[in-house]
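Presented as structure tokens, the chain that follows is alone, the form predicted alone.
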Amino acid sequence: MKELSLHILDLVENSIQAGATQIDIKIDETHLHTHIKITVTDNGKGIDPAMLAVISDPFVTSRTTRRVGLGIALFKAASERCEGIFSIQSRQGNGTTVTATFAIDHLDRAPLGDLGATMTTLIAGYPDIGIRYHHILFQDSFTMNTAELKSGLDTVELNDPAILSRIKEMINDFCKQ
């Protein structure tokens, strides 16, 4: 994938597939001042044993549709080719966290990519999941919490297109900085 934000997306969807309700996302790009580091955590149904020891082998999936599973093997391949580590910890009942780091002068590292527009599209599409994201830049940071959002909200519903919009730019403008 060309942006580390679409594979974000991919994790999210195979979150929303495991049937979590709740998602946390947060990108720390301070990690050891020399790393990005991603963790994609939720509270879905988890992964077996035996499926999550072989989970980034991408001819391995719990689809029934196609005999590929590529989004996690391709994640993973990204955070090893720039001197990251990658970790899959999953519980069967409790969910699954996802974690990836990238070297953050690595040649061969993705730019994050439009992280708003992968934040918006999540929330467009499945505006009964929660999700709280986090990033972390050198001294500053950006939350936001759907959940928080929707109290917030009287008779507009979270995926009206200039909620949406307002959301995109303040994320974007914070990934500007």
The other form holds:
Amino acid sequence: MKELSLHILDLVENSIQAGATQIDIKIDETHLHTHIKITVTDNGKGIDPAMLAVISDPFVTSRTTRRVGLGIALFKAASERCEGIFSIQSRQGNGTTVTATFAIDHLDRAPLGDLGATMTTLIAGYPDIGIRYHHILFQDSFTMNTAELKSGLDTVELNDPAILSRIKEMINDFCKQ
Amino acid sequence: MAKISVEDLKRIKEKTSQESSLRGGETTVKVTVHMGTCGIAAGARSVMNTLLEEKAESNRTDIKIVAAGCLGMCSSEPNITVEIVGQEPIVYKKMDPNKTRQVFRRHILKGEVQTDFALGKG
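Structure of the form predicted together with the partner chain (previous: the form predicted alone):
Let us now look at the entire complex, which starts with that chain.
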């Protein structure tokens, strides 16, 4: 993956496959003043302990379309090669939390990338999923809660092209500062 | 703290709602972008964003663009499936933004299947 924002898209994809309806994405660019911390939490069906123990092995997957599952393995490797720590916590029936840190100035750290594109892809691609996005950047922070926006707009979908492009613009403006 | 607010989006919605109300709410075209790890690594997100841009430009509210998991055809990712009501679904392989634009403008808007990029029917 060329960007950390693509890993985030992939993690959310896992959550949706696990039946999640609500996903929290948190990005903290000031973790310990040296690291970026990415956390994805879902309310999916969770992972059983036996699976959890081997989840970052690429030859383990719950999917039946193919026999290798690279997403978690790639995310873990990306974190560990930039002096980061990866962890995954899950309880069956209670959802899953995946956390990884990345040393900000490590040579091998991929850029955060186009988070606006990741968010609009999720909102447009999975209109029924609730997404909370929280991004901390030094003194500043940014939040988006799709459930709040949907109820405020009095519509079930945020899929209007003009709205999607506005969301993308706002997120990327924040990330650029 | 910055926040995407309802008020901000409401203004945009008001501007566009008049145009979109001219068409019915029914979906006649469904485009699925396959987003497994393989698809994402191969560029599915830029394909998705190209589709969203093209849809915005076409002003067609009857076109629905959705995401789905891995299709199982990792070597030909990014894959998209185009389903037009009353026609056989077509799966396209190895998409990029340019090919996606061509499929959108020729197949989705004009009904001409782009066989060069097609993986198959179904």
